[in-house]
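One chain is shown next in structure tokens, namely the form predicted alone.
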Amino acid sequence: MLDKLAASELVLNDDGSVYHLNLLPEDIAEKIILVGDPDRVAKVSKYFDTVEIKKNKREFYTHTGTLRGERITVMSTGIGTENIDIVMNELDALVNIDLKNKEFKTDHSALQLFRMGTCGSVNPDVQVDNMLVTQNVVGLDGLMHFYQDYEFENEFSKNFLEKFPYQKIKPMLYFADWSEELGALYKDAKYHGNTATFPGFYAPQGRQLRLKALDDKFLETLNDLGVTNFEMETSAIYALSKLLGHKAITVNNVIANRRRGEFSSDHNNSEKNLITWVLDRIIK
């Protein structure tokens, strides 16, 4: 057990809320939906039966209410694993640290985290406007190498590491997988796959404007290594959940197939279908 946390380690606002999320422990539910876009928070919470909490700071918007008699939270994370690092640590602090005394609680609380997002596919056989649940994930951003005691290995990770050809990127890789318990809620998804979490939108995802990407065949290579789709947050959510003792699942709506050059013809309808499909299974 560590001594009391220093003010510079656990930074709080004047009202005692965690620094970036601007939340108090009573502001969140055990079940939390994570979305990237702040505008999507209200699009989700409009399906709640009640909304009791509405708070925001920077890109972090939070609504908490009830759905079919159970408390539930939806929160925006912004883009990227660097934001997820903030969100995961501060959510954990809300339930596992006594903020007033800045001490670790004796009893651990486990959150259930549901990432609801959009993604692109690198598999030419995956059809757009369908749900894809992430079973395994590889992070190409290096985040977990800054944390002690994180180790994860399974058949997907071993095969990926053995065959991954880009030596400059290889040291940054880390892996994680889903919560099987939460995954069981979405067993009827059209696709279950292996996700790559990228540290950027352009070259890391093979896009080229004025700057050349590392390799024109990068996405194709990832598909050959078993990757189904890509986005920018899941690896940090899954890995930090494992390290902190929470449960996490990512449900993606496939809006683009990069290998076929296809994009959803009705992105707004796809987003609505994603929201209702996820909510129907979180709370029966």
Contents of the next structure:
Amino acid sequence: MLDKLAASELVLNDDGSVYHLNLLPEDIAEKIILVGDPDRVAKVSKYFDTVEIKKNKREFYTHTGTLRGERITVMSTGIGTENIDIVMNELDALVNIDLKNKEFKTDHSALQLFRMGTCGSVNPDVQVDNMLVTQNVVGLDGLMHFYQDYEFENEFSKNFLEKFPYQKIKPMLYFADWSEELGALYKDAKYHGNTATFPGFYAPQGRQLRLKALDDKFLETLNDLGVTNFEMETSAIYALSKLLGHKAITVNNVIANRRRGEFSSDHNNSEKNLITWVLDRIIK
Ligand code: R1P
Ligand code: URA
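Can I have the other form now, the form predicted together with ligand R1P, not the form predicted alone?
So here's everything in the complex, that chain up top.
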């Protein structure tokens, strides 16, 4: 390996900012809220006391300011783990790589990452418009198989792998869990559960419009394997945090109960509740 990262590997913009996020090291706080929807960024930062940085490129919108005297960032990731691959590597580069010299820093900095998203439930008993914290996650998107040295195993993963019946998909699976330290901040959430992260919204999540999904019983099977809910980012956030040495936690607003065919009629209100609930817990 070269001593310095080549221009093609760590790509920077003309002002020295990281390529996709369009950010400089001083633009982010140690505590970062990650949301999927770019419109959710301003809905979060309106609760900050000050907002000094507003930058964007593509679907990545960032606001950084202060809340109760502490620096805080909120950033949109867009949809999917392929975007999370970019977000996690570029955020890590901002704190752990000397961008000017393109060299790794010797002292490691750990970020605290708080995903605040939306999800669907495969557990029929989970009520929509409530908060669900992800303890374990199974990724069905395959991202982590492109990285060396990523392995994770616990009771949830062992049971899931043993009983997962879809042999075509099985080689893609990977697992991770939350940061226990950040999990302690969210003890009073209505639900805690195990999340499945999918590489799509329709057939991968068992939705059938004009095309058939793999199996009519897909959601029921996932629930029997211990999955509570699903969405499209947490597997990569949790697994890349483990590999890069950051701390991460996800809480999602449940907007669909797929087993009951219900969709939220009040998600603007439950989104607002989630935002204030998270901010009250991550900055006292
Ligand atoms: C799909 O509608 C999107 O919503 C969920 C999924 O993970 C996916 O990104 O999360 P966000 O509301 O945070 O985007
Ligand atoms: N996000 C998802 O990915 N799926 C849902 O059903 C709801 C939100």
